[in-house]
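Take a look at this one chain, the form predicted alone, written out in structure tokens.
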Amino acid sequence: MHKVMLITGASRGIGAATARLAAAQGYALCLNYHRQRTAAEALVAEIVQGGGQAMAVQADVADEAQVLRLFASLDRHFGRLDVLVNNAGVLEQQMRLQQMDLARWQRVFATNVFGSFLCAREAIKRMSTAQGGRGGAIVNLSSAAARLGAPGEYIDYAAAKGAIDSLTLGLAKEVAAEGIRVNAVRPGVIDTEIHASGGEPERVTRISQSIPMGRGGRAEEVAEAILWLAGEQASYASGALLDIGGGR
């Protein structure tokens, strides 16, 4: 049996790069997407054409009912889950905190924090050896923003990723004896489409001067770290927050 990996927000960026690498390593994939149906289905077709197994499932991870439907689809199609990658995330337009309204914070936390919680909860029900599962791994997507604070840009996003760090640390201890490892990667400035969502598509170019390695990262470099944490090579790693930020 192929190990099964669920990746949320898998239609582009780090999620898509993780899917391609996971497929190359023999994982069967459940690729979640919210709005990017065409991109998700194209990625599934690419993986299947390359000899892999993949399915795409639409769901807004911020909505509990849709998360339950996502996992029900996973159960019907694969009947098991070995790795959850909590990748789905959003950020909004750059601005100072004093300009932000509560609705913005609620949107950012709904996807980045509540979505990760809901998916982790459902994954544990299926993975936990205390509940008849085979164990597994959860890899959360945090951010260097959790350490740096993102002042003047995305303090709300940074706060949400700080919550992901705490979730990772606490959950790792909670389920360690049940065969589940929980870790997080904290990407720095990575060259993906998410920066356009914040209103500055060329943000990577601007910030690269402040990165010791002198460049932004690639989604594939983050994917390599995710796959390492998901695999047996990281069998003694749990509660780790792995920085992938070019030294920044």
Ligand code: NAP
The other form holds:
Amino acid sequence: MHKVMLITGASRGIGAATARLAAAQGYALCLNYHRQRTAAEALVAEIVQGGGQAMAVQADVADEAQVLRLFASLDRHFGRLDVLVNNAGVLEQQMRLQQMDLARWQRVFATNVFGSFLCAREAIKRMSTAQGGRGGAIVNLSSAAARLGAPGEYIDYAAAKGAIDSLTLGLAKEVAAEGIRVNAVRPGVIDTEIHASGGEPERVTRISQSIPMGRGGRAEEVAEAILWLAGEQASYASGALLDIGGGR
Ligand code: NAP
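Please supply the coordinates for the form predicted together with this ligand, as a counterpart to the form predicted alone shown previously.
Let us now look at the entire complex, which starts with that chain.
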């Protein structure tokens, strides 16, 4: 029986790279996406053609009813869950805090924080050995922004990732005795489309000089860390915040 991994925001970027690596390692995959159906379905086709198992499910992780529907699809299709990767994340246009409004903060926290809380809650119900589950692992996507603060760019995003760090630390302790490990990866500057949504598609190039390794990271390099935390090799790791930032 293949282990089943649910990855939120798997249509592109770090989520898609994680899906490819997980498929190569034998996981059956439930790939969530928000808007990019074509990309998600192409990724499913690629994995299935390679001999893997994958399904794509549309859901906005910030919407509780849609998250419940996502997990119901997972239950129907696979009937088990071993790993949740809370990867879906957004940031908005770079600006100073004094220019931001409440509606923006609510959007940023809704997807990055509450989406991860909702998915973690549903995963625990299925994984907890105290509730008839087999145990499992949750890997949250935090960010180096949680410790750097993203001044002048998106302090709201950084604060949301700070909340993900606290979620990871608290939940790891709360469910450790129920066979569930909870960890986070904190990527530095990784070359994906997320920077364009902040209004600076070339952000990776600009910041490269301030990174000790002298370059931005690749989504595949983050995926390696996620897969390690998800797997049996990390059997004694819980509550870890793993920095993947080229030394920054
Ligand atoms: P990305 O390329 O912009 O991709 C974002 C993914 O999240 C897409 O699959 C998108 O789906 C999905 N998504 C967005 N809002 C969603 C929602 N409400 N519900 C469900 N899915 C949603 O981002 P990325 O760079 O791969 O980032 C992945 C994670 O790593 C995020 O949590 C991000 O904060 C974190 N991270 C990234 C970096 C970096 O430098 N790239 C650094 C630190 C942390 P659609 O394609 O369907 O819209």
